[in-house]
Structures are given as C-alpha cells and as structure tokens.
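Single chain ahead, by itself, as structure tokens, in the form predicted alone.
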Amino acid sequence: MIHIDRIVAGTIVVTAVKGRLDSSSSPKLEEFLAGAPHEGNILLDFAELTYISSAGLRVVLKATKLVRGAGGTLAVCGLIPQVHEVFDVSGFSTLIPIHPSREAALATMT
C-alpha cells in the first residue's frame, strides 16, 4: 500500500511517495501522476519509498518521458540505500537526476 501527497512549490510540482511501490500499488501513482500537469518540472519524494519493483519503475520512466516530452524535467529525491540500489543497478540514475533530499532538488530545479 502507498500513500501520495502533491504539494506545489513554485513551478515544481512535488510528489512524496510512501510505503511500497510494487505492481499492486504502481497503478496509484500512475494515475496520479497521469493528472499532475507536465508542462512543468516534477519531484518524486521518495524518502519514504520503503521498496520499488520493476512496475514502479515502469511507472516513474513513463512519468519521465511525459515530462520530458512537454519540455519539463522529473527527478527524484530521498532515496533510501536500498531503493537507491535498484535504481543503479536498473541504470536509472543514469536517466533521471537523483538528489539526496527535497531541499537539494528544490534549489537545484528552480
């Protein structure tokens, strides 16, 4: 189970993300995040994130490609070592900008 909050900061529009995000809870965020306006720049807080699957994953690359294709930017923050884990070994800190905390990503992104 996961629980989301948005929370806007200027043009950044911030989602924090808690619990588990696995292939029962991903659709959630993909929902959510399928409402979030992507002309802007988004950031996924994860510093709650306890676990992500490969459906999680799936739902933070296709939010990352909606982003970028209307001009914005989507990072993440708040990774937890072993959440932070499988973003490298999936090579996606390699795509998306990783930030140790909201903070950082905020006065990064503005």
The other form holds:
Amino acid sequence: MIHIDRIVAGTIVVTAVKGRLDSSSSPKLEEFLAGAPHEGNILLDFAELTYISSAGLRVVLKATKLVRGAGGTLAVCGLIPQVHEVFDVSGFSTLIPIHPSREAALATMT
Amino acid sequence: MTDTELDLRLPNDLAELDALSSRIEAFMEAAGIAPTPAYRLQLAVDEFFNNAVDYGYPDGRSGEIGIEVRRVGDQLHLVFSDDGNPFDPFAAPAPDLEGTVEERRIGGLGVHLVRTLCDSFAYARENGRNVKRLTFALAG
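With the form predicted alone already on screen, would you show the form predicted together with its partner chain?
Below: every chain and molecule of the assembly, starting with the one above.
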C-alpha cells in the first residue's frame, strides 16, 4: 500500500511517498525513480511514510547512486521518529541529507 | 487485558505479508503498545519473513512460518520460527556501514537493523525449525 506524488518545485523534483515501503511496495517506488537521474535534484518527502524496511532502504540507496552518478543531488525530508531511527541504525543518515520538512529542504537545496 | 498475545501460523508465501503486517498492527493497537516498540517488532517480523521465504526453501517446498508475540511485563517477546533450511542469521557478519554511497553494499542490512533495534536476540534449531527469540523494551 503506497501512494506516490511527483511535484516540481523550481529546480527540484519532490517525490512524496505515502504509506509503507516494504518488500511488496518498494518495487513501485523503484520503478517510479528509475527516471530520476534525468531530473537533476530529487527530494523524497517521507512525511506520510509510516514504515520502511531494508527493502525500502535499498530503493532509496539505489536512487541516490543513480542521481549522484548523473551529477544531481538527492535528499529526504519529514521522517517520523521510527523511520528516522531506521535511517540512523542503517548508517544512511551519514550518506543522505535528511531535512526536517519539505520547506526546510527546499530552502537548503535551492 | 485480553489481547496481549498473538499466535499465527502462515504459509511461506510473500503474498501473506500485507495481511500479516495488518494483523500485527491491530494487535499493537489493541495491546496499547507505543509506536517505537511496535515499529521495531513489525520490522523484525517483516525482515525475518522475507528472509525465510526467499532463502529458507530453495527447493520450492511449502513450509510453515510461526509468529508469536506476547507482552510480558515491560517487554514485548517475539518468537519467530520456520521449517526452512537451518540458518542462524545472527552468526552472519555485520554489514559494512562505512564508506560512501557508491561503495555501500546492502547485504545483511535487514538482520543488522533487527539485532540493533531489539533488546536481546537468540537463535536455536529446535525440532526441525529455525527459532528466533527476541525481546523489545516497551519504553521505547
């Protein structure tokens, strides 16, 4: 159960993900983000993401590699405390910029 | 307090995952478990279920996965068991969490998350089943 919205905010493409990112839903985000490198800068807005497992983290890492490989940047924002904990424990917090909110992220990224 | 125990037996089929996570979520709500320990236990079940189904039955045989969740004092107890091939996930080396995005490998990440987020973990092979016992503090 996942819902993905794509919003263009200036030079940044915001991808808002709602629901759960587990092994059954993660392929949908992976497919959605396959074209991400051509879009430059990506912000994954996870404010309404209630759950992420290693399967979801895998997709985030893969997208980060693709975007950076193409010279763009990828950041995430709006993590609930439990999702933030998973980012911390996985070591992703040191690899991927995490912003408290979409507004804060857009202000930093532009 | 009646709804403090959950005992599920499921086929080794990833199609069970959505219903399984809903069942656990409903149990956590009914038992009044705080969001953080509820999430940690949910993650453990999810990662173990995926690993068991993906790697435990390489010959494609059908199997049975058991999930027991119990609230005991100020802890949540999880017993996860499967009749897949013998495998102790906690004996595997921890994944490489250092290095740049480009260097990172992902193998073993799920188990790393689970063992880090629980309070205690143990593995045993009992009666032809892999049995993992985990505890989570309720005061997350």
